[in-house]
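Listed next as structure tokens is one chain, alone, in the form predicted on its own.
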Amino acid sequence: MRELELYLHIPFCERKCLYCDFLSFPADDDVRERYVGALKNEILSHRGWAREYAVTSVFIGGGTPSVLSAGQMGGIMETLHKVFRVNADAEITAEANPGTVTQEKLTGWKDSGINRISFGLQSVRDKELKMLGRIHTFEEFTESYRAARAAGFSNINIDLISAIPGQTVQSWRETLKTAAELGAEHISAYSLILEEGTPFYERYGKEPGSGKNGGIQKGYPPLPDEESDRRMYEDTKSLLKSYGYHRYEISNYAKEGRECRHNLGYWERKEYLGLGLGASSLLEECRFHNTEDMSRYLNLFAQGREPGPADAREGIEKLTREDQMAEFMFLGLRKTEGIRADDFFRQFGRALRDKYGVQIEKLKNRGLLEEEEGRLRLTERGTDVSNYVFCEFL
């Protein structure tokens, strides 16, 4: 059977973080309950074709999925299993914010089939967490982490952010070391990006000054300078490696065999279906996303209605063969193992060098790509300037 990944979006959070530009917002209990009902109805709207696929992974993201009750999450999972053919060994991840999970929730999640948790820790220093606008403390994270282990979760990811305002090289090392010593199976380590429309962009991204993207505005602490940012990047690789984590993608590190299968599917261009407000999909070489209008979404999938599965879709784009080949390159090269020429030929019936020989030689000559036994991958230097490399294939 054809393989399929599922993404379910839960757009709610207790409070928006200062750096976040995701589709998320606070909501009261009534809106959350109405949304859960609409999401289940959207899932049901796919029952006409869903069982043509074998679902290999499910990712429940947000927002903060852990703001839902155990019953709400259990109802979503029950509906999902009724409609889709979910493999017995499927990886099923739910994102959680520390302090928003309880033993009851975690036990309910485990009973519903969720087998992987992704905690948004970001930093082990409370001062830095407050700077980011996070609602939890490090102590609350450790309590949530222990509770997840007690509930039987043996596959946990921890998200971390470097180069945040006021952070030092030493405090970042402390965050990395503390997270690694907890023994989580997976660590995602991202560098802060100043996204337009966020409070952080207003503070740091608009005016000149010290720091890599802005400066000290209105008394706020500065962003780390370029040298410190670079040291943090290098320390991430070396320190996590010393704790047994291997880097398998630009920002992701895992213990052996614990790579995030869902994310690997994105980088390998597997088909995926997004369910929920604003969720994106790739089906039969067509990209689209659901409406981001909450009122429209709730009305489309209200109780008692029978909408078609495509009613909420917007931004529909049929990918050309050129689009598909370019995506194969810049998504596949995100993985440290890179891409295989045989896979390119198998998908497109064309030799890799016949299509991209000029670009490959140019990047190899600049020390950004390396080639061995039919596999092409980024060098260490190429990884550092990966966006430049990817643009060569667009």
Given for the second form:
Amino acid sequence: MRELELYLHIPFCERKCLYCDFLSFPADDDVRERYVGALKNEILSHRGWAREYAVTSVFIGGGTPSVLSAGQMGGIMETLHKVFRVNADAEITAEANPGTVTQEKLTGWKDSGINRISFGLQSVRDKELKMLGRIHTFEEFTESYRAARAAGFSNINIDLISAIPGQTVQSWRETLKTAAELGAEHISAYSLILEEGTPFYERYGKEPGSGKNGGIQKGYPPLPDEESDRRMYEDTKSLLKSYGYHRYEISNYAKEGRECRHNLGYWERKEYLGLGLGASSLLEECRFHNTEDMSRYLNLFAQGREPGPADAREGIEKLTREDQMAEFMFLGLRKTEGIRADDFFRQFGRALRDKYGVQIEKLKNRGLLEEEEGRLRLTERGTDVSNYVFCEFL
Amino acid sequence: MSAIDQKHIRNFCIIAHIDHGKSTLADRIIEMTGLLTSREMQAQVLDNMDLERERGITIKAQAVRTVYKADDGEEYLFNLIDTPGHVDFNYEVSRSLAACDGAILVVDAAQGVEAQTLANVYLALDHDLDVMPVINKIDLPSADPERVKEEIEDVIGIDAEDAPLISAKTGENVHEVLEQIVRKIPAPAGDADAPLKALIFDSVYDSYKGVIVFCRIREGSVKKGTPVLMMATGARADVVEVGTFGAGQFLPCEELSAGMVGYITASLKNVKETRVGDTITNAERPCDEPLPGYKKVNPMVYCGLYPADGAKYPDLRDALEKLQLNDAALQFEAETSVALGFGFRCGFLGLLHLEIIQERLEREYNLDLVTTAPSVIYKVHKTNGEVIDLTNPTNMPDAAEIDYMEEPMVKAEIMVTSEYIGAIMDLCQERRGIYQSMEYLEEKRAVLHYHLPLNEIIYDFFDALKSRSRGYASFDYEMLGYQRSELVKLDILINKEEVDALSFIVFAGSAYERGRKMCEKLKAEIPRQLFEIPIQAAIGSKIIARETVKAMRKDVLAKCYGGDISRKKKLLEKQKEGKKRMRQIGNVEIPQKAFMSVLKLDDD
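With the form predicted on its own done, generate the form predicted in complex with the partner chain in the same format.
Starting with the chain above, the whole complex follows.
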């Protein structure tokens, strides 16, 4: 049976963080309730074909899915299980913000089938959390974390961000250590990206660590300089390694066997269906996403309507063979284990060397790629400048 | 109107300093003489190239014929000949003036007489034109027409007592201008039965008609079938069509005779055969001698033009050929640069001419260009006695072969209000200017006379002048000749490789400073790459300045949100696109605009 991953988007949060450019915003109870209804209706619209697929993973992301009540989440999960054939061992993750979950809510999630929690912690220093515009303290996080364990979650991820304003190498090490000592199964350690349209972008301009940022003049703490940024990045690898985490993707670390299967699916170009506002999909070599317009979404999937499964789709892009091969490279190479020439041949009926021999040679000569037993992967240096490497395959 | 006699014709032009309202007045005259209805009026109908309209300047001289019914009840035929307003096109201005019998001098009621006002008036007086002053922009709050009148009388020495005080913008008093044109500008003279003698003041290429020659008939007449001879170029052809100028259109007529302004077509293929300033005569009944003043205009400034995308080289050649059809002053020849590949070394009248051609290539022909630093023509005297005209720094002979070098000088007139005299003198000093004299035109305004090397003013002299005088200084120049000078070729090495397109010739005393600035500029323009990149400036084998572009440390897109791969891919594509626009020199990728950064070394 064909496999499928599902992504469900919950575009709500209590307050927008200062660095966040995701499709997410605060909303009142009424909108949230209507959205949950519409999302269930969208799920139902897929019932005609859904049973042809076996769902291997589900990811409920946001925003902050934990702003939904236990009942709302339960309703969504129930509908999902009714429409889709979800494998018994499927990885089902929900994102949660510390301070928005209770023991009761978490137990409800567990009962609805969710078996993995991803906490957005970002930092263990309250001052840094405030700086980022987060709504929680570290103390609140530890309570939420304990509650999740108590509710029976044995697979937990913690998101951390480095290179944030005011952060020092020391405070970043402390953040990493504290998260690792808590014993989470998975840690995502991202470096801050200043996204256009966010308050942080306004404050700090474009280049992190360029030293030219205007934030300082305006009384904001500065971004770490290039040297510190660099050390934070290196510390992440070595420190997490010493706690038993291995890096399996550019920014993702896990204990043995605890890699996020859903995310790996993206890098391996598995088919996935996005549900909810703005959610992206890859189906039958087409990429598309749902409308990002909330009122349109709510109307399309309003109660009592019988929507078609493709009603909200936009930006449909049919991937050419060329696109598919390029994606295979720049997505696959994100994984620490890299890509296999065999897989390339199996998927495209063409030798990897035949297609990308020139680029591979050039990148190997520059010390950015390495090859071992039929696998091609980024070197340490290649990982640092992975965009440069990926551009070669476009 | 065919039977109109000479005494009802007025051939005139409008002269003014830039921005004093020449084009606006032309618009009003055309509008008020009723040739066009208001509905047909578009702002500034004389400037029919988009580019001209945007820049607010007139590039090519043009002409328009209108009919005015004067207060005396008679109808007069006005030929308004538009002149370009910039020193680069001085020669074209001079030829346009030669086609007129009188000139309207427009002076801004607030700014008064400026350097170009003077230069243009002198030029007009040289051509024996009657100059009729008009004071414009009286609607401005800062207008002071009485002061300006006095200034015109004191500085220029022409009677401004009854100069119309007008606002070309609102149309106020423009009627008085029309009446004065009838009264003050003389009717043309010339014997219609004498052998043909006509002055070419412009020509344009039309893909249907071939070259259309704009001319003023001095003597004799011309009509369809007349065999004509261009006296300087020797080109011959039979006239296919003659006519006059509507607004933005050609109006064919039977015959053009002495005193008239109009056009002829004669299936000529190239404007090179119909040089501005040349005399047209009847090949079978030629006149004794050509009209005076013809000279071949030669480029003053050279630079390399390269397509950003090497594959567009043939397109660039086609585009340059097409532009040249209309612009006899534009010269080009193929050249090759190690850094930039195939391109052309092009010659221009000046920096504005260069900018205009570059913009037209980019806009009208959709080409992305890389321009190398402009260079003047240096004379290199070699030890073996040979003298070469050097237009491309790359061709500079070895230092050992050079006896000495000469560079072109200009005679500059800078008009400035007294509080900025010091600042402008400093600027001229920095640019190696040699002070000649200074005259006070009135209490607060003076003219500075300097001799300056042309290569010091082709980059950004105008900008520097404006910024150091808060816009109050104006400037005009003419060529003076060559002068011996200490010059060196400055080379730029990127990652130890010499980049030929970045080499330039500079006064030895400024070389260190320029080299240092150049390295700084390039450091800012060249993005970090996988390895460290030294940028060096060198004279011969001696390194005089160095900067380093540090190696790129991190280039990672960390996050992938909700499987939004399309967005990630777009970011990578954007990055890739940026790389494509770069030039690969050895292992280093250099953005196109780095090659242009040499042009703007003095902006700090």
